[in-house]
Structure formats: structure tokens, C-alpha cells
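Below, in C-alpha cells: the form predicted alone, a single chain.
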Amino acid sequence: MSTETGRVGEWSLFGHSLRRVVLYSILVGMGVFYLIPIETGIMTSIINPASYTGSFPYLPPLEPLVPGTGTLSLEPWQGAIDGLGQGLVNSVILVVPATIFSGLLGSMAAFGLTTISWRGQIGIYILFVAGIFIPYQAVLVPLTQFWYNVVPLQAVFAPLATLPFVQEYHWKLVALIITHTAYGLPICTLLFRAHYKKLSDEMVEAAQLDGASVSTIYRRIILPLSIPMFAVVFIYQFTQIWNDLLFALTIVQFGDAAVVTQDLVGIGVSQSGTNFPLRMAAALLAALPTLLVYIFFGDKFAKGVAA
């Protein structure tokens, strides 16, 4: 009889052992597969261009130790940030006043439709919750009318080109983060109204009971509690307008105001050929970004969204 048991504890541990190895390279050949076109874009973008053809792209560049794997070079890099560098710069003076507008004005909104009760609030509110499944594509005419010929705010750039760091250009930069920030208020109040709905009314009550005001009460008791969904809020408007391409299009029309996604529809492309290591620098630097984002606040991120 114990000769039975022992041989049932065995086949148990033996499956047991067996459904995590199961597991485990399931886990690393799904990994592997999603890593793969990373490894490759990486590999791609630092071979030489002239020994591109012909090599494998998803083996590091060994010539001449390895041949058809190309020559190591940095060249592509150097295009990269060379082509990229003026989208760069117009990206984060468009991302990072966008971001933080429409995080803070989706905090006092939805702070507004959910801890003080006043008429027409559920009506406000039925506008926010339809802002959202407004698409892009239904408002890229409007919107060119809007800042071409209704918002002269070209005319009112024009005269500030003379003060230092203002160029005549970003006038568009504006524009679009007016944009992005109208835009990003209707899910930045969502998000915030659903941390609030969590809130206890208690503080609140007692704060007014004390005689605060309703800027006290946020600033003082809603604001230091909602520091984890400023973090989900912002890593999620930083990625949103980060990779915006339509919106840049519409407003932007290329030139000097281009951003990095725009810079990245031509960069590497000519007549002659598509110089892949290039636009593969190019696209990983491009996210690069968004991928620093989540590595420093990821932390902050998954406690917003647990909150």
C-alpha cells in the first residue's frame, strides 16, 4: 500500500514539474517571439547601408569575421538624429505642455462632476462620455477651417517672432496642443472621475463643515490623492500625442513645425532606394520617448490603475 502512494506521490510531483516547464517555455517562446522584430530593428540599424543588401538583418553585423552579416557602422544613427533632430524638439514643446494641460483640466472636471452637486451636472457629463467616441477623421476639416480661418493665430505670432526662442512657426505648435489638450479632456475626465468615485465623501464633508472653499478642497484634499491616476493619465496622454500623426498633418501641413512622427514618413526615402538601416535608427529613436516614459514610471502606472 505505501509502495502505491509513494508511486502516486511520484507521477503528482512528476506532473506537477512537467506543467511548469510547460509553462515556463511557453512564457519564453512567447517572449522570444515579441522580441524578435526589437532584436532585428536594433540589428538593422547599425549595418553599414552599403552592406545592408544581401545580410541578415536579425544577426549582429560580424564582417568580416561572419560574412552576410554586414559591417558594424554608426551611420545610420547619426542620420537619424541628424533628420530627427528639429521633430524632436517640436514634439516635446507640443507633448509636454498638452500632456500636463489635459491631465489638470480632466482632474478639475471630473472633480466638478462627481464630489459637488449642481444642475445639469449628468448632462455634462453625458458630453464628456460622447467626446470620446468622436473619431479623429470627423473633425480634420472643422478643425483645419478652425485654425486657418476662424483663430487668426498666425497674425498673432507673427509679431512675437522678434522676441528670442519664438519663431514665427509655432504658431502651429500651439494649435496643435490646444488640440491634443481638447481632445485628451474627454478620457482624462473619465479616468480621474472614476479615482474620485473611490474617494471618500467624509473628507470632503468636513472640509466643508470647517468652512473650506471648493479650491481649498481640491487643492488641499483632492489633489495630493490623486497623484497615482496623474501618473496613469500622463504616461497615457505622453504616448497618445507622442505618436499622433493625423492631428500633425491637419495642423502642421510639414515645415518647420513638423514633429518626429511627420519627420519620419520621409526620412531614409529617395529615388534611388529606401535606406532601411536609416529609417530603422530613425523609428527606434522615435519611440525612444515613450519607452524611457515607462521604464522610470511604469511603477506609478500599475499603482494608478490598482488604485
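Heads up, when I say rigid core I mean the largest set of C-alphas that superpose within 1.5 Å between the two forms. Positions refer to the first chain, counted from 1. No experiment lies behind these values; they were computed from the predicted model shown. What changes on going to the form predicted in complex with its partner chain:
The rigid-core alignment places the CA of S55 2 Å or more apart between these two forms. With the core held fixed between these two forms, P142 has its Cα displaced by under 2 Å. Relative to the superposed core, P159 shifts its CA atom by less than 2 Å between these two forms.
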The other form holds:
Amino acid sequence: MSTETGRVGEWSLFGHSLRRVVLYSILVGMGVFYLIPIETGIMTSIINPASYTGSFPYLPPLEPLVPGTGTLSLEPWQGAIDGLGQGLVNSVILVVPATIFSGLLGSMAAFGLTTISWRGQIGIYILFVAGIFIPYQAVLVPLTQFWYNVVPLQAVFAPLATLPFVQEYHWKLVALIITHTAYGLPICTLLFRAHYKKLSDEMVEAAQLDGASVSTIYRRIILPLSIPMFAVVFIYQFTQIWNDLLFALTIVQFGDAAVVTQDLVGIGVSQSGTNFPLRMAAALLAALPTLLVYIFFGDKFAKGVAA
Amino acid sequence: MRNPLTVLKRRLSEHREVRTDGGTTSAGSILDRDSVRSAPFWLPPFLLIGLFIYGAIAWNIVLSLTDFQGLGTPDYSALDFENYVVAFFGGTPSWSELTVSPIWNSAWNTVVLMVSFSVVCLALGLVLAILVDQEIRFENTFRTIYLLPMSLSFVVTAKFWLYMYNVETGLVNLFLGAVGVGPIEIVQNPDLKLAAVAFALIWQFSGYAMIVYLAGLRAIPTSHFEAARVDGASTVRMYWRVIIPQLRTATVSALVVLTVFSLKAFDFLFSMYGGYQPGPSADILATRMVREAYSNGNWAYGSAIAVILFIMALAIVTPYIYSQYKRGEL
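Next, report the structure of the form predicted in complex with its partner chain; the form predicted alone has already been given.
Every component of the complex follows; first up is the chain already shown.
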């Protein structure tokens, strides 16, 4: 808000008011606080594990210039790609359809519950919103029962496994896609509803007078106006699903269908101790897709979380 | 006998005629209502959440009344509240030969983590939001950096902080060593575990509180700031007396979301402790539930703990959703 810059008689340092200097120092200091664990991780991830001493985890590997910092090597990243490769592929197979389905269905639900207004829709909508706050523990055991003992998804996939690119274990990923779609729906619906409430009613009313059907209104008017919101929703869902561990742990459990977060838990630990360069490289590799999305679309991510 | 489906189809195709028919206009065809016409859009998603969220919650409640344990399928013929008695008082349940401890320890840890994490996040977020709101340069850069950890997964955050907290090579201990303290075992230290978890989670989510507060600050009319200035209030006094009271809505919504995040801290603990065993001083209900069910095979007992966790979440969320509904903000 109002600043004190340049007020006569105030303490100043190099022409800046002391107040501003303190302000920027705190802001930069907090920036360091948020970045240093990531910076340390990046620096450690490019150290040759054999030369790693751990004395200066925050410095880049500068041996022989600076002793004790280790030598530069991409070996940890190579190890991370080898260790997480399968998990990364599975995560991509999971996250792309789950993000698209939850976004599309969320937009449709919000349209049916907002743009077309009818009595009692708020009651239905409250059930959607409440779904955002459910601790997932409350559904885990039924979910495992459902996918392992009720739905014969595995039996469906067994004959399909002869097709190219289809493996029998993919049934677990399909189960995970449907699960993530269902549990992502509440937040997607909330985000789209907030957007649709702001759209003016005039266009929809005019279309209705012209005798346009509900689906025409959605396809011709609402969907084109939803594109900015789809970006927000897709980014949010992508991050959420990519980062999830709990559902993967309880639905995939273990085996070939394990996703990247599952593989990351155990990486870099062996009988001979912890391989920190490998572990940091793996953590960064697993975080890379969401980090890139955040760096390039940060404003949209902020919009998603603030809603 | 006419097939009901045929009737429905005929009514569907003829509903325009029915409307012009005079007598039936006021009642109209049921298929002509907006709720029905928009049903292709809201009903499939609703069925999906109805099955997966509400169906699963109901099923979980029933499961918690069974003796389901180990391999096999649950037996729904004998339902009782034994699991809840065990959860509250401990003892040896009929489905086990071992004594099962009650949930009080993990419930207490859950509350401690929830309160400390949310309160510190809110305080830090508020301070950051006020600082960022001082017409600073590079505002976007600062905001981007502060929110960055939130794009990471719990699993990744845990790996970073496991490294930060390491006794020999961790930055936290290097820093403590520089000021003459330490080195201290943090991650496996029963006295510090929960604080270490809370601190790492605060690192990850305080940026979220900042974003919410910043939006709240920007929504306050500039005239309120100016009026306080004219009255000669100091900056601290202005914020304390005039501005912060207006951030109530932002506080409540951030608090609810952060509380729910802390209930979900399972992923973090699982990654930090490499499995289901964070140890008694960092065990929360979320980890206890998954451990009982997926590691010990005590499915029904896990379900009972899940019901308790669910009720805790409900107690926080219901008043919030109700007040949102009352204010017409849903």
C-alpha cells in the first residue's frame, strides 16, 4: 500500500529508505528459505557419488578447484532415469487421461448445475463440494475391495495383453485413472462453477429463446468460453495426480504398474548407506514435470489453488 | 401391456404436442424440466462421485463394523462396534490374538500437527502477504518463489527435507554447527520428529496461505488504508485494527484447506520414513489407518480409524460449507 519512500527526514541508505531496505532483505531472505532445499538438491544431484563428501551440499561440484565439493558427474541422473523410467511411463499413462476426464466431466457437471438453473441443484452441488474435503483414508479399504474383488478388470485385461502396447498390469492403471477422475471431479466442478457464475446470462437466454438445445448451448457457447478455465483445471489436476502417492499405494500396491512417486520412496537406499546424489537426482526427476508446468504456467497454478 | 420404456420414449418424442395440448401444460412433461434436460451433463459425474465417494464412505462404515482381517473377503453377517471400543480403549479384539493399542497417541499427534502447521502457515502467510503488498518491485518473482514448493509432491518434499535434516551432511545441521549447536539427530529423534514434519510442511504450504491472504488484501478498498492513515494510525496499528479483521473470510477458507492438507500428510510421512512405520512420536491417524489395513491386514480396524478421521474432517468442513451456503457463496 502506501510507501514511505523518500519521505523527508527518514533514515536512508544509498538513497533508499531504511524501511525499504529491511523490507527487501526479508523478502529475499524468505526467497532463500523457499529455494535452498531445492538448490541444495540440484547441486548434490550432479556430484559423482564416489567423490561425494557432504561437506558443502549447497555448492556445485568444483573439485579440484574447491576441495571437498566433489567432481561433476551426470551419473546420478543416469541412475535416476534407470530407476524411475518405468514409473515415469506409468505416471504419464495415468495422468494424461485422468486429467482430461476429470476436467471434461467437471466442466459438464458445473454447466448442468450452474448455467442451466433449476430448483434443488444447490443440494447436488453441495455433495460435489463436500467431496473436496474427504480424507481419502475414509474410502481406501472399499476402493481396494472394489478394484480387486468386485470389478473383474484384471480378467478383462488378460486377453487384451496380446495387443501391442497393452500389458496385463495396465488394468491397475485403468483402475487408478477412473479413481482419480472420480476424486478430481469435486474440485474441477468447483473451479468451473466459479467461472460459469461470472459469465453473463444474456447469451444463454438468447440461445434458449432461439430454441437451442442444452447440448448446443454447451458446445457452442459455454465450451469456447471455458478454455482459459480448462488451462487452470488441467494444470491443477495434472499436479495433483502426478504427485499422488496414497491411491497408487493402495490400488497399484506393487509390481510393474507402480507409478513414479512409489518408485521414488525407496530409491537411493542400500546396505552401504544412502546415495544422496542419486536420491536428489531422482527427487528432482520425479518433480520435473510439475516444476516445469509451474514455472511456465505459474499464474494459472496460483489461480487454481487460490479458488 | 405397453413397455414402460416405450411410454417414456413416446412421451419424450411427443412432449411438444403434450405441451400444446392445453390441459397438461401447467404440469408439463417431466422430461421438459431443466433439471432433466441438463441431466446428461450433471448426472454422469454425479453418479461417479456418488459411487466412488459416498458409496465408498457408506461401505467403509459397514466394513468398520465387521471383523474383516487378513486375506479373504469380509463377512457382513455379524456387525458390531468392537473396533470402535478397541480404538478408544485398546485391548485384544476377537479377530486378533495380539493386543491392539488405542488411537489416542496418533489422534493427539494429528491434532498437534494440524494446529501447529495451520497456525504457523497462516501467520507466516499473512506476514508475507502484507510484505508483498507494499508495492514492491519483482512482486511476481517473489510470489512465484514463495509458492514454488506447493507444486512439489509430498514424496519429493520429504526427500529434500530428509537431506536437509541429515546429521552429517544436512544444511540444517551445518547451520546449527555454524552457530555452535549440534549436530542433532532430527528425523529419528522422538522429541523433534513431529516438529520436523510440521516445519517441512510449513515450508511447502505457507506460500498457499500467502496467495489467499494477498487476494484478501487486494479486495479491501484502498480508502480503508487511507482513512487509517489520515487518522494517524501507525502501520502496525493500521493492520492490526483495520485490515486484519477484514481478512476473516480469507483466514477461514485458508484454515479449512490447510487443516485438510494436514490430515493428508500420510504421503509425506510414508516417504520420510520409507514405509508404514514413522514411529509412535510422529504417528498420525492417517498413517495409523493405512498401516493397520495395508501392512497389518487389520482391514476392519483400519476402516474404523478411517471413520473417526472422516468425522474429524466433517466437524471442520460442515460448518464451513454451511456458512458458505448461508452467504450464498457456493
